[in-house]
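What follows is a single chain, given as structure tokens, in the form predicted alone.
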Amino acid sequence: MGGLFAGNMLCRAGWKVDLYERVAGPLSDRGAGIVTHDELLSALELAGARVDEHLGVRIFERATIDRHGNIVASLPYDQILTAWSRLLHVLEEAFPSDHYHRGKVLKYVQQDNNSVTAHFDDGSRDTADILIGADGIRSTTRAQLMPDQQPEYAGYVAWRGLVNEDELSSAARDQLMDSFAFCLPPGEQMLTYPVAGKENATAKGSRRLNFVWYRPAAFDTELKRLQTDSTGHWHSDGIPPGAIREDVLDEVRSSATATLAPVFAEVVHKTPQLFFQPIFDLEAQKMVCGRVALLGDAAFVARPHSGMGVTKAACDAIELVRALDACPQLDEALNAYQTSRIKFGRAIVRQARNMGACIHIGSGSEHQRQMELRYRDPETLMRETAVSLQYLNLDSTA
């Protein structure tokens, strides 16, 4: 998604460009729902993708509910919430695709002061006069260029799933299709929000609802179990949703009963195709090495909480170009791109993981335990969960 965003907005201003993309086949069947924000639908605008009212889902409430199916509290918010594939689509159809090269796995990278070569795995190579890493949380750009920069596990999952508006109980319409809403079992969060259908559907009935479940894991035991399929085999990098295991499926369906409103537990049942992400935090000590700029989730990757990943990038790409554009040197402007972002980047991974504090088994530090406190009051975790970035302080964050 990064990629697409620097790569559509880099054409309009003037660049040749060319995408690879290491997946052969089309991506449209991954991601699950996106949180919109003014800043992510600007960015569409500038990146040239059709902004229309097909996008996703617009509501205009937020809602907490306890254990009991009880509404303890609401908040007005207007937001769209779309879909990972709408979105890619979008972008996608603004990009040209002569241009775009997919299941080119990027192999490694040489460069000297006048060029960047890419090299794949296929052979073939491409030089330009810069290369952008968009290459995600486990990027083969900052692999190379920055080996000591990995991600940290935070010490959770989260469960996540999508159901058909018409496959759910009319209580659970009821309550959950209009809204954003959220329930707070201890030690852990889930959430719910309506993204469009099948063929990017957004009438009532034929929309999807969208949920993430928190849940703690701790590394060496239950993430391990989580993430070993049926033959033993542990997936240490993430377990594809066909390979969970039944046994662990079968546990999170009986929990979502026994600890979830019973409007949440319904989605959890009724979901098709459960699967689980561990959740991590990314603070990469720079942005730029020589001709290569990381951008997105390859630099920084923030908790979900904070709704922010594909935004992030989007915003990445804007300062990108704008210091592109502004610099006459090449690396005048990847120094200006970087001193521009990662100031960001750091605030909002802050921001992510304080949120992300109320989640969790046992006790921690005393920030974190007052950010414990914070988060598990239904009205800041409504007020501060993926909304626009004019909403949050990140300058107070600690």
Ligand SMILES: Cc1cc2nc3c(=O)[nH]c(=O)nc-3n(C[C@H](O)[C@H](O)[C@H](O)COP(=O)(O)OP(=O)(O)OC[C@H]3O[C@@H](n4cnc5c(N)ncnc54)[C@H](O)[C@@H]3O)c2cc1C
Second form
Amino acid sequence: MGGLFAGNMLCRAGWKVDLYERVAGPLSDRGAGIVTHDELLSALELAGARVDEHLGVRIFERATIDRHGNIVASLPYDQILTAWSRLLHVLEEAFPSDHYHRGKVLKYVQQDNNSVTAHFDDGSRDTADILIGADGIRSTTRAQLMPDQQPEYAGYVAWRGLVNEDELSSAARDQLMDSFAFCLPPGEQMLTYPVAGKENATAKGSRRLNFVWYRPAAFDTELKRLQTDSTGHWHSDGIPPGAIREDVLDEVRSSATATLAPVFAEVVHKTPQLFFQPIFDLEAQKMVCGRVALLGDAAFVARPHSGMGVTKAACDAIELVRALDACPQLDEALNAYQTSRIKFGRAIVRQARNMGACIHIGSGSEHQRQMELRYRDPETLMRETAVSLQYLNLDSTA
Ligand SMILES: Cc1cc2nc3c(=O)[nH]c(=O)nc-3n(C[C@H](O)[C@H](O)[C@H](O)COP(=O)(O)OP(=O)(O)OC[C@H]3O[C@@H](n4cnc5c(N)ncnc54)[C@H](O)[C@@H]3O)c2cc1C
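Based on the form predicted alone presented above, generate the structure block for the form predicted together with this ligand.
Everything in the complex follows now, all chains and molecules, and the chain you saw is the first one.
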């Protein structure tokens, strides 16, 4: 996603860009719901992506529902909720297809004073003035140039899934399909929001409900157990949805019945393909190394509570293109980019870490306890979860 934002914006600024993607086939069947912000919509425009009223589902409020199904707090908030595949489609459509090279796995990077060369695992290479490593949380570029900067497991996972609106009971449709809804079982957190249905349908009745359920999972015990398939194989870098064991899925469904509000439990039970993602923090100490710049999750990963992953990558791209435009010297431009985006990256990682403090087992530090108290309050949680940057005071984040 970040690579497409940067690629599109650089093309529009007159650069000659080639984009290399590891995955050979279409990426559109991946991902789930994505929260949009004003900043993301502006970035799509700058990238030349065509967005219209079909970008996603628009909602106007947030609500917190207790274990018994009562609404305990609500907040007006106007937001468009889209799907990862939808965003990807509009960005891919805008990028020149003859410069989009799929099935090319970056192996390593070589650079000197005049150029940088990307070497791919099929033996091919490409040389350019600048290389942007927008290769995600497990970035090959970062691993080579900054090997000591690794993602850090946050101690919990996010169970996720999508359910068709027409499969939900009328009670679940009434409570969940027109709002961003939260449920706060002890030590956990679940949220749901509507997204477009098949073929980007946004009409009532044909949408889908997206959910994210955060649950603690200690690394050496519970996470390992969750990531072990029925043959005993441990998928240390993430288990594919289809390989998650039936007994694990049954446990999750039983826990949903035991701990969640009835409509939230129904969503978990009716999800055809439950899957989970371990949650990580990543804070790179630098974003630039010679002619190479890191962008998006390759440099900073904020926990999903901030709902900023795609927006952050898009804003990195805006800043990079702006810096390249403003400074004739490449090194000055890249330094200006690094200075502004490191500050933001650190602040958003901290803010999202604070929001995740309430998802844990056992006791934490004094700071964690304070943050837990803060974000156990439904009003505060709803005011700060996945909101536009204008509503966050990142300068004050400790
Ligand atoms: C539970 C959860 C919920 C989330 N919810 C939201 C949300 O609501 N809103 C939001 O904005 N974000 C959300 N995110 C985060 C979002 O998915 C990412 O932050 C975002 O996609 C970052 O974009 P990126 O381009 O930096 O990295 P990625 O999207 O990961 O892209 C990296 C690309 O590089 C490719 N690649 C990797 N290695 C190589 C290589 N060696 N050679 C060639 N190609 C390579 C990959 O195939 C991939 O296509 C969520 C994340 C999680 C876990």
